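In the block that follows, a single chain appears as C-alpha cells, in the form predicted on its own.
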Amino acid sequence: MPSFLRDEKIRGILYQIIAITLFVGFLFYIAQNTAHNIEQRGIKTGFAFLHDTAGFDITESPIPFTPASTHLKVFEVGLLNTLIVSFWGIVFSSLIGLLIGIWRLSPNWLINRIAAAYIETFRNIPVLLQILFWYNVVLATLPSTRHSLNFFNAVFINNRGFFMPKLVFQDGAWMIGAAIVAAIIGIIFVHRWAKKRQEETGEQFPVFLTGIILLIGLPLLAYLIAGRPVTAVYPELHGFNFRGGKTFTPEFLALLFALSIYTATFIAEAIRSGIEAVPKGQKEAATSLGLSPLQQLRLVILPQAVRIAIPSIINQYLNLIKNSSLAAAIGYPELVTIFAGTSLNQTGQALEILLITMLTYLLISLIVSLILNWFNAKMKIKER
C-alpha cells in the first residue's frame, strides 16, 4: 500500500471523491439513457406545451377555466385544488386528532374504548380504500337532488354534493378583513400582556373569552359601519340540480373525509404519547393548586404535550399533502389527476410533466416543513 494511503484523513477524502464520482456517473448514465430513449421514440421535449390549448373542461375550478385555457392554467387549477383540500384536511385532522388523543386517555371506559376503536379501525385500513368507501358507499347512497336533505332552506345535501350559501363581498368589505387582522393582533397583544401580568401578580386574565369577543365583535362592528357589504347567495333547485351558492362535490368531500379521518388517527396517537410524556409531578402539582381537571388539561398538560407531539404531527401533515394525490382514483381534479393525468395523456410529454409535478410536491413539502419546524423551534422550552 502506498505510504499516503496509510493516512486515515487522506483515505477518507479519497473515499468521498470516489463516491461522488460514482454518483455523478450514475446520474449521467440515467440522463443519457433517457435522452436516447426519448429520441428513439420521437417524443417532443421542452416546455412550450404549457402554452398550448388544453381542449378539455375541469368540473371543479377555484379560478376561471374553459377548454380554451392552456396547460399552464391546468397546472394552476390542479395546484390550487391540491392546496385547498390539503389545507382543510390539515385543519380537520388536527381538530379530530386532538379530541381523540384526549379521549384515548379518558378515565371514562366508554369514551376510552370509542377512541381506541376509532384509532385501530381507521389507522389500519389503507387510505385509498377509505377514499373509495366514502365516495362509492357513503356519499353515493345519499338522497337524489329532488329529495335532498334540507336544512332551513339554506343548506342541501344529496348525492351530487353539499350546497350552502355563498358569501358575496361588495365595496367596503375590506373593512371586515382589516377588522379580523386587527382582532388577531389584539389577541396576541392581550395574550402577552396577560402572561406578563400573571408572572408579576399571579392573577389570571380571561384571554380566551376576550379573544372570542375581539374576533367576533370587531368584524361585526366593521360590517355595520361599512353598510353591510356582505350578502349571501342561496342555492336554488333548477331542473335536475341546484344553482347558485357554494358547492362541494362528492369527490372533494370523499377525499377530505378520508384524509382527515385517516391522518387524525396518527395525530391522536402523537397527542396521547405527548400527554403521557408529561411528568407525573406536573399533574400532581396542578391538582395540589386546586385546578379543575379541565384547567389542568388546558393550562398544564396540553401546552407541554403539544410541544412534544409537534415533530410527529409535522410528518403527518406532509403525509396528508402527498396522500392527496390519491384523488386520481375518484377523479377529483387535483394536480396529479388533471396535470399529470389528462394533460400528460394529451401532450405525451411525460418527462416534463412528471418532473414539474414531482418538483411541485417537493417544494410544497419543504415549505410546510420549514414553517412547522420554525414553529416547533419557537414552541420549544428554552433551557439554560
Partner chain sequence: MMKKLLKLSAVAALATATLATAGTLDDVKKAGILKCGVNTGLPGFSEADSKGQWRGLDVDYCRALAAVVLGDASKVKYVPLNAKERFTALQSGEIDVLSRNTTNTETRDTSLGINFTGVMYYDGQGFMVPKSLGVKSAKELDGATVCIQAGTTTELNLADYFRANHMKFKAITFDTNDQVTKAFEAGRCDVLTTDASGLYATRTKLANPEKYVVLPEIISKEPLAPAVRHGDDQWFDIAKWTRNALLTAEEKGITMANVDEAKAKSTDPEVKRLLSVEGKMCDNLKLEKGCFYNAIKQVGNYGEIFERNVGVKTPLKIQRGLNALWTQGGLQYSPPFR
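Switch from the form predicted on its own to the form predicted together with the partner chain and print that structure.
Just the single chain follows, nothing else.
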C-alpha cells in the first residue's frame, strides 16, 4: 500500500471523492435514461407549454385569471394562493400556539387540562383528515345561498362562503396610509422615550394605551380630513350567487382552520418547553422584585422562552407551508392543486411541472428559514 493511503485524512478525502463521483454518475445515468425513454415514447418535453392557454378556470385568484390565461399564470395564481394561506396559517397558528402553550402551564387545573386535551387531540390526528373533517362540517352545517345567515345585510354566511363588504379606496385614501405609518413611527418614538425616562427617573408611562390611541386616532383624523375617501361595496344576491364584496370560500376557511389548529399544537409544545427551560430562579427573582404574574410572563419569562422555542417553531412554519399542499383534497386552488394537478393533467408534462413545483417549495422553505434563522441569530442571548 502506498504510504499516502495510510494517512487517515487523505483516505477520508478519497472516500468522499469516490462517493460524490458515484452519486453524480448515478444522477447522470438517471437523466440520460429518462430523456431516452421519453423520446422513445413520443412524449413532448420542454417548457414551452408554460405559454400555452390553460383553458380552465380557477375559482379564487388574487390576480385576474380567465380560461384564456396561460399555464404560467396558473403557476402564479397557485403560488400566490399557497403564500396567502400559509401566511395567515402562520399568523393564526402562532397566536393559538402561544396562548395554548401558556395555558398548558397554568396553575389553574381546568385551563391546564383544556390545553392538554386540545394538544393531544389535534396533534395526533393526521392533518389531511382534519382538513376533510372541517370542510365537510363547514359544508354540512351552513345554509344554502338563498337561506344565508344575514348580519345587517352586510355580512352573509352560506355554503358558498363567507361574504363581507369590501373596502374601496378613492382619491385621498393615501392620507390614511400615511397616517398609519406616522402612528407607527410615533409609537416607536414614544416607546423609546418612555424607556429612557423610566431608566432615568423610574417613572412609567402608559405606552400601550398611547399606542392604541395613536393607531386609531391618527388614521381616523386623516379619514375625516381627506373627505371620507373610503367606501364599502356590499355583497348582493344576484342570480345564483352573491356578487361584490369580499369572499372567503369554504375551501380556504377549512384549510386555514385545519392548518392553524394542527400546527398550533406543535407551537404550543415548543412554547411550553421553552417556558419550562427558563430557570426557576428567574421567576422567583421576578416575584421578589414585585412584578405581577402577567408582568413576570411578559417581561421575564417569555423573552427567554421564545428564544429557546424559535428553532422548533421555524420547523413548524415550514411544515405548515408544505402541508398546505394537502389542499388538493378539498380543491382549494393552491400550487399543487392547480399547477401540479390540473395543469399537469391537461398538458401531460409531468416531469417539468413536478420539477418546477418541487423547486418552488424548496425555494420558499429556504427563504423562510433564512429569514427566521436571521431573526433567531438576532434574538439569541449575546454571549460575550
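Residue numbers count along the first chain shown, from 1. Bear in mind the structure is a predicted one, so any value in this text is a computation, not a measurement. Superpose the two forms; the largest set of C-alphas matching within 1.5 Å is the rigid core.
**Q** Which one of R192, L220, G245, N319 sits right at the hinge when the rigid parts move between these two forms?
**A** The listed residue located at a hinge is G245.
**Q** Going by C-alpha fits of the two rigid parts, what is the rotation of the smaller one between these two forms, in degrees?
**A** Relative rotation between the rigid parts: 7 degrees.
**Q** R197: how far does its C-alpha move between these two forms, core aligned, in angstrom?
**A** Its C-alpha moves by 4.8 Å once the cores are overlaid.
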